[in-house]
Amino acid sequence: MINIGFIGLGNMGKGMSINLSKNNYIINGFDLNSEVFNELKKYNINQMKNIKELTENSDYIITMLPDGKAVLKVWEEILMHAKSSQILVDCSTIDVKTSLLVQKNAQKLNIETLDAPVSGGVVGADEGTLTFMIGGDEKTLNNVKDLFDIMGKKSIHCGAYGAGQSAKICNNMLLASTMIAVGESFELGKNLGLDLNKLFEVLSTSSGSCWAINTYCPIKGIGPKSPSDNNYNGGFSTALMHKDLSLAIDAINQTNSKNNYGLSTFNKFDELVKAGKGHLDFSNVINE
């Protein structure tokens, strides 16, 4: 039976690892917050004492970490104990430069790697409906595709190493910008005296239809249940979206891309974080 090492068992990693365990994979987990195992143990997820123990007892290793600095540190430790037969997959959302660096370091040791950031949020992680944006060798992807099929509904091979991270940056910049536009559309509709439920019915089935309306509507009581119905608690935090937009701004500057809306969106989220709202779901941006 295949042993999967999973490092980073927070809101996203928890659901992903549970789904793998439910499909009869042996999961060896590690997280700096050992309390996560109070719940995970009932799903037969083994608590490893450290990264060394996890690496030595796993065939494949998945990392789901908060930023590039954490990925760099963890992968350096993994590579001290890794074997050439292993495959390393990073599902974190980080800058392309760091992603390429850690994968290059692994490949020097003849260890196969993939960058595979995700979209779909905590709900997608829990329900196994994530979309994976994958960069790396197609042969490597085929070797672990079963894992992606369990954790998500779709895995897209975006290109060579780093392409997954590039695609994720573009996706989240669009999502953040769209969320602002959705909020402004509902604000205009309210001021025009429209029934917002009727406006939702129009927008969700017309040319303005998008994920931010259909699945994650930022207006309380409108559409499917979302963080807006829980005072914007839970979901994907504003601080994490701000981090992802920071990566997009870095990429814009590095490539000399023209992206006025992206910059405006980043500034909006920057204001939210500075106002102490980083812990709230990113859809609370419509209230600014």
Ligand code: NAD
Second form
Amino acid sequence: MINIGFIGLGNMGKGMSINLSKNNYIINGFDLNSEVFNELKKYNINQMKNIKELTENSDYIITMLPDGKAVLKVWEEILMHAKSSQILVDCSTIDVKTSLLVQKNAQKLNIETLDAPVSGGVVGADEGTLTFMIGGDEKTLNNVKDLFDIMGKKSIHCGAYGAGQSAKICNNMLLASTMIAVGESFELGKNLGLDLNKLFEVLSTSSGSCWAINTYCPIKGIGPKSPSDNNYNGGFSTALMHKDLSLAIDAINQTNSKNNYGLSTFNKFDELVKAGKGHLDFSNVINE
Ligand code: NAD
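Right, the form predicted alone is done, so what does the form predicted in complex with this ligand look like?
Then the entire complex follows, led off by the chain already shown.
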């Protein structure tokens, strides 16, 4: 049996680790918040005392952490105990610079690595339908492809180390921009006196359709169930989207890219965080 170490069992890591456990992998979990194990124990996920114990008992290690700072810290600790037969995969969304740094540190010890951030949200994590954007060596990817196939429906090899993170930054900038545009469309529809269920029917089947409408509609009671129906609780936090947009802004500046929508999207999320809405789902973009 293959042992998987899984670090970061929050909104996303929970579903991903449960799916691996259901497919006969032994899962050794670690999270700073030990309460996550209240639910995970019934899925046979073993609670490790610390990262040392997890590393010593795992063949492959997956991290699903909030940001680059957490990944830097956790990977430093993993590398103190890791051995060259192990493969480390970071599925968190982090800046390319940190991703390259932690992977380089591992490779100095002959440990194979991948950056493999995901798209598909909490529903995708729970249902095993995520898309993985992968940076690194194709041979390493083939060694752990079975894990991606369980946790997701698609894994795309984007290029060399860091390419997965670059693709993820582009995707999330687009997602945040479309979410704001969808909110504004519904607001206009409401002001024009339209029945919003009818507007959903039109938009979700017309040329304006997109994931932010069809799967994750930001309007309460409209479209399939999503965090808007739960007062924007659960899902992908506004604070994490703000982090991803900050990464996009850094990348825009570093590459001298022209990007007006990206900048105004960042400003909108900056306002939301400053208004104390960072803990709510990122679809909380509706003007009230
Ligand atoms: P989360 O905050 O729900 O979970 C993160 C977990 O990491 C928490 O349980 C936290 O206790 C744990 N953690 C933090 N620092 C740690 C440390 N040093 N050691 C051990 N555990 C630590 O976040 P999430 O929504 O699961 O997102 C995780 C990553 O996935 C982020 O990088 C996010 O940008 C990305 N992501 C999230 C979504 C989504 O819809 N939530 C979608 C795609 C990508």
